[in-house]
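Shown next as structure tokens: one chain only, the form predicted on its own.
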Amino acid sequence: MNIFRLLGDISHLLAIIILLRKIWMSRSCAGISGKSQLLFGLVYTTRYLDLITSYISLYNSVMKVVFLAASYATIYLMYVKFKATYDHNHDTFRIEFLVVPAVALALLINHDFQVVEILWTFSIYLESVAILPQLFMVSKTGEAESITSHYLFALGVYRGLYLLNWIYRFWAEDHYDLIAIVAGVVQTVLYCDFFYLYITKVLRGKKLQLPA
């Protein structure tokens, strides 16, 4: 742990508190892409399941736990509870265009040819493009609520975040994970046009508008 992994895990948290909250509070979940949400419970089940053949410590085991149970409340209220309010016209993304192609890179590039390794380097690659269907609809409608973009850019801090953590681990620890670097760079380049119009418009006062 430092104090770049921790500021990550709490940008993070934020990221999924600020949508909860949003949905929660609205009663809808218009402008949110279920498809996103459904790419991010597949990454935490997939990259978690280490929850019940290992423990690292608590704090590791409760994040976890917090994520996942975030993860499945989101899609529990959107496709459930809120369903009427789901904007399926406009999240359109064909997600098995990340998710197979995810798969493939697994099943050829990983650290070791075992079950679990293979599910949790399928998670590091499919979360550096899990975003997309989001963005891809934000971009598609034109714009985005404030809350919605704050959720974003949470997002994005998180991974630049998780950066700065494995360039800190390469020069304090001499250990580096180029799997989980690759992807990192590959996530937040998605996020940077995002980063821009976010602090250029957003922070004005601005309702964020996206290039169709």
The other form holds:
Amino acid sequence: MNIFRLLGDISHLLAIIILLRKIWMSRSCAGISGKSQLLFGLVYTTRYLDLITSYISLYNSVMKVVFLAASYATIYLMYVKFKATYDHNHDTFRIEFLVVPAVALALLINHDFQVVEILWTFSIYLESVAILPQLFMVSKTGEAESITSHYLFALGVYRGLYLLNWIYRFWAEDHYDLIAIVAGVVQTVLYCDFFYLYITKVLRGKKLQLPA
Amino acid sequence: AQDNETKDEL
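Switch over from the form predicted on its own to the form predicted in complex with the partner chain, please.
Starting with the chain above, the whole complex follows.
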């Protein structure tokens, strides 16, 4: 464990809590992409299967349970409890265009052709594009509530810190995982455009408005 | 070293 990864995981946890709290407190999921949340749920489910089989550390196991629970809770709130506030009209990204290529790529490029490894690889590829429906929805509605943009910013910080974590691990532990790194770079790049808007708009108290 | 045995990252 290193400080970059610890802060990254905390930022990731913060993002998930921010979103869950926002939906719960406002009793509404307006402006939130349910499709992205479904994809994140799928990412955690396929990646954390080893929760049962292999024990790495208390921290690792606790965080996996928290991420899974928070992700399922968010999906439940969006698709069941506050279903009436779900914005179908703007959450229209075709997620099959993300899931199918991720499955294909996981079958083609992986470290080991075993079920758990393929599922892990699938979750890595899927996570790198899972935010696209949310970014697409923000572009369609032309704006994002400030809480939603804080959520996206925290997610972006988590990804950025993971890049630093991989640099540190390569330098200090001579450890690297190209699949995780390449997918992670792709994912972080997707946030860059949003980062620019967040820094220039939201932090100046303006609403996050995309140029029409 | 490219090692992927220990998947210790979340």
